[in-house]
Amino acid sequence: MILLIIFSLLFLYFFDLFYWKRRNLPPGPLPLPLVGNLYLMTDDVKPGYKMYEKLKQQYGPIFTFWLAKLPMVTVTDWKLIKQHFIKDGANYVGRPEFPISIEIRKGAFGIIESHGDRWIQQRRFALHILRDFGLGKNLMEEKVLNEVTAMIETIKKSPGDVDMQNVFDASVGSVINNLLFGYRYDESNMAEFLELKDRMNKHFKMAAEPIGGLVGMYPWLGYFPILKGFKEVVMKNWVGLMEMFRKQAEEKLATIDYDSDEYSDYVEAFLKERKKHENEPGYGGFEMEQLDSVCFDLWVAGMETTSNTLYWSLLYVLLNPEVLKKVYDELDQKIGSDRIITTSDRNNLNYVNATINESQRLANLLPMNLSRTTTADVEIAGYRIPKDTVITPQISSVMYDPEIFPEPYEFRPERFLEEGTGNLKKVEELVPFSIGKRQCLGEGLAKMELFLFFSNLFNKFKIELHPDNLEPSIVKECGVTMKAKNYRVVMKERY
C-alpha cells in the first residue's frame, strides 16, 4: 500500500512537470525538476546568445525556458516583437518577481522590477525629474560635455598606458552620480565609485551564472553549505549597494529645506515629493525603500551599459583599422580641429555615428533581456498566453539575426549607412535599448553620451592597442551585461 502510495505520488509529480504544467505553453527543452532549463547553460554556449539560436533553431521563434520552476516565453522573431510588444504594447508591461530580489528589496520596488501602478507612478515621476534637468535639452548636454572635459585632461596626465574601462566608468557614473545625488567623482572620493562599482561587477558577474538563477529561484537554498557562501557574497554586494545610496539620501534628508520648491538632484525631487505624501499610507508611493531600488536601477543602467559600450567600441574600432581611419576622416573634414564636439555635430558625422550603432549592435549588452509579465491574455504565432505569463522579447537574437544583419558577428559600420550617398539610415531592428512600453527611459541621455564621449576622444587622440597587450579579445566576460576583457591603449593628441 505504501508502495502504491509512493509510485502514485511520483507519477502524479513528472506527470505534472513533464506535460501538465507545459500542456499550454509553446514548446521548449524539457525542464528538469528544481533547476528547470539552467542545465542548458553550459560552458560552450555561453554567455547565451548561442544557447538561444540553438533553441529558436529547434522549436521555432517562440519557445518556453523555464528558469528553474518558473516558465518564460521567448520570442526571437523581430516581426512577431514588433507585431505585439510595440504595437500592442500596453499587454506585456508586467513585471515578474523574482524571491531573491523580494527579499533583498523588500518589496517590487523601484522602476526596472516594479509593476502595475507603481511602476507607472514612478516612471513618470523619474522622467518628469529628468526633463526637469534639461534631458533632451542644452542643460544635460552641458553636464555631460562636463565629463568629456575632464575625460581628456584625466588622459593627458598619463597618455602612455591608459585603462579606458575605468575612464569611462569614472566619467560616464560622474553624469549619472550627479544627477541622482548631485555630485562628481573626482580625486576626493574615487575610493567611494571604486567601492560601488567593484560591488556592481560581483553582483552582475554571479547573478548571470547558472547558480544565480538556481539562488535567486529558490533564496532558502543559501542555507544549505554548499550554496551558503554564493548566496552571501550577492547578499552583501546587493544590499552593500542598496545601503550606500541610503547613506546619501539621509545624508541629505537631514539637511533639505522643505520650504524651497527647487532642487538639485533626483534624491532631493524624490524626497520634496514624500513630503508631500507623508500623511498617507506608505507616503502615497514615495518610501525611502522605493528611493533605495530607484538609486540602484538609475545609477546601475546608468553607467554599466554606456559605459560597457563605449569601451566596446574603442576595442572594436582599434582591431579594425578600415574603420578606425574612416571615422578619422571623417572627423578631420566635418571637425577639422581640436575643438569640443556638440550634438549639434552630429547629422554632419554619418560615419562616426554609424559605427556607434554598430558597436551597439555587436556589443549586444543583454544575451538575455529583461523579462515582462502580460498583463492580459494574448495570442502570438497560434499560441495562447494567459495573463501574468513571464515573457521575454529577446532583442540580442534580434541584433544577431543573419537575416536581418548579414554576418551578425562582423563589425561592418557600412550597415547603417545608405549606399551612394553615405547618409545614416534608421534600421529599426537596431534595439539595444529594448523596446515597447518598458523601453529604458534613459535612452535619450545614453545616446547622448555615447555620441560626445566617442566622437571626443577620437577627434582629440590618436589611439593605438598598448604594444604589451596580448592580442585583445572579443570573447565576452558572462554577466548580467556583457564586458569586454581588459586591454590598454597609448593616446597621442593629434592636434
Second form
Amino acid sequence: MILLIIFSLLFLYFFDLFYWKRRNLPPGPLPLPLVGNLYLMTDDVKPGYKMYEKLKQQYGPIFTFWLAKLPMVTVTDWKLIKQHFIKDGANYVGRPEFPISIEIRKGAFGIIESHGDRWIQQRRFALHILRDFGLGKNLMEEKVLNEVTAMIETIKKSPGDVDMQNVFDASVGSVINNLLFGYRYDESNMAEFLELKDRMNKHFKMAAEPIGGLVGMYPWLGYFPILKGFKEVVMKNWVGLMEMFRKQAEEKLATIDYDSDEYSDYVEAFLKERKKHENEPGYGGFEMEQLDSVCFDLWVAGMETTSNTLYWSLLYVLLNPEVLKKVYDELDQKIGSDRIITTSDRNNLNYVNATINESQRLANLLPMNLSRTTTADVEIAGYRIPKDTVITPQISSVMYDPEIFPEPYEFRPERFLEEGTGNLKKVEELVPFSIGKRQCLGEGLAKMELFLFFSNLFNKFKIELHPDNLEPSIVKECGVTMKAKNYRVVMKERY
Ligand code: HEM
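Moving from the form predicted on its own to the form predicted together with protoporphyrin IX containing FE (HEM):
Below is the whole assembly, all chains and molecules, this chain first.
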C-alpha cells in the first residue's frame, strides 16, 4: 500500500514536471525542481548571450526559460519582437513581481518593477519632469555640459595615467544625482558617491548570479546557513541605497517652499506633487516609499548603464586605430577647435554618432533584458500565451544576430552609415534601450550624455592606451549590465 502511494506521488510529480506545467508553453530545456533552468548558466555561457544563442538553435526563436519556479517565455527574433512588443505593445506592459524586490521596496513601488495604474502614473510623471528639464529650461544639457567641463579639468590634472571608468562614473553619477537631488559630486562629497557606487556594484553583481535569481525567487532561502550571508549582502546594499536616498529626500522636505510651483530637481517636483495629493489615501500614489524606489530606479538605471557604455566605447575605439583616425578626422573637419561641442553639433557628426551606435551594439549591455508580463491573452508564433505570463524581448540576441549584423562581434561603425553619402543610417534593429511601451525611460538623457561626453573627450584629447596595458581585454565582466575590465589611458591635449 505504502509503495503504491509512493509510486503514485512520484508519477504525479514527474507528470507535472515533464508535461503538465509545460503543456501550453513554447518548448525549452527541462526545468529542474527548485532551480528551473538556472543550472544552464554555467561559466562558459556567461554572461548569457551564448546561452540564448544555443537555446535559439535548439528550440527556435521563442522558447521557455525557467527562472527557478518561474517560466519566462523568451523571444529572440527581431521580426517577432517587432510584430508583438511594438505593434501590439499594450499587451506587453506588465512586470513580474520578484519576492525579494517586494520585500525590500515594501511593495511594487518605483517605475522599473511597478505595473498597472501605478506604473502608468509614475512613468508619465517621470517623463513629464525629465522632458521639462530637457525642453523648456534646457537644464538637462546645461547639467551634462557642466560635467563634461569638469571631466576635462579632472583629466588635465593627471593626463599621463587615467582610469576613465572612475572619471565616467563620477561624471555620469553627478548628472543623475543633480537631476534627482540638485547637487553634483566633487571632492567634498566624493565619499558619499563612492559608497553609493560600491553598494550598487555589489548589488548588481550579485543580482546577476544564478544564486541571486534563486534567493530573489525564494527569499526564505536566506534562513539557510550558506545563503544567509548572501541574502544579507543583497539586503544591506539595496536597503542601504534606499536609506541614503530617503535621507536626502527628508532633508529636502525640511526646507521645501510649497508656495512656489517651481522645482529644480526631481525630488522637489515629487514632493510638491505629493502635497497636492495629501488628502487622498496613500498620497494618491506619491508615498515616500514610492519616492525611495523611484530614486533607486533612476539613480541605478541612469548611472551604470551610461558610464559603462562610455567606457566600452573608448575601449573599442582605441582597439581600432582606423576608427580612431576617422573620429579625429571628422572632429577636425566639422569642429576644428577646442570649443565645447553641444547637441546642436549632433547632426553634423555622422561618424561620431555611428561609432557611438556601434559601441552600444557591441557592448550589448544587458545580455538578459528586463522581463515583462502579458496583460492580455496573446498568440505568438502559434503559441497561445495567457495573460500574466512572464515574457522577455531578448534585445541582446537581436544585436548579435549575424543575419542582421554580419560578423556581429566585429566593431564596425560603418554599419550605421549610408554607403556613398556617409549619412547616418536609421537601423531599427539597434535596440539597446529596448522597445515598446516599457522602452527605457532615460533614453533621451542617455543619448545626450553619450554624445556630449564621447565627442568632447575625443575633441579635447589625443588618447592612447597606457604603455602598461597595450592589449586590454574585451572580455565582459558579469553583472546586470556588462562592465569592461579596467584599463588605463594616456591623454594629451589636442589644442
Ligand atoms: C546607455 C544607457 C542606458 C541603457 C542601455 C538603458 C537600457 C534600458 C533597458 C534595456 C531597459 C529595459 C526596457 C524593457 O523593459 O524592455 C531600461 C529601462 C529603464 N531605464 Fe534605461 N538605459 C540607459 C539609461 C537610462 C537612464 C539614463 C535612465 C534614467 C534617467 C534610465 C531609466 C530607466 C527606467 C526608469 C527604466 C524602466 C522603464 C519602465 O519600466 O517603464 N535608463 N533601460
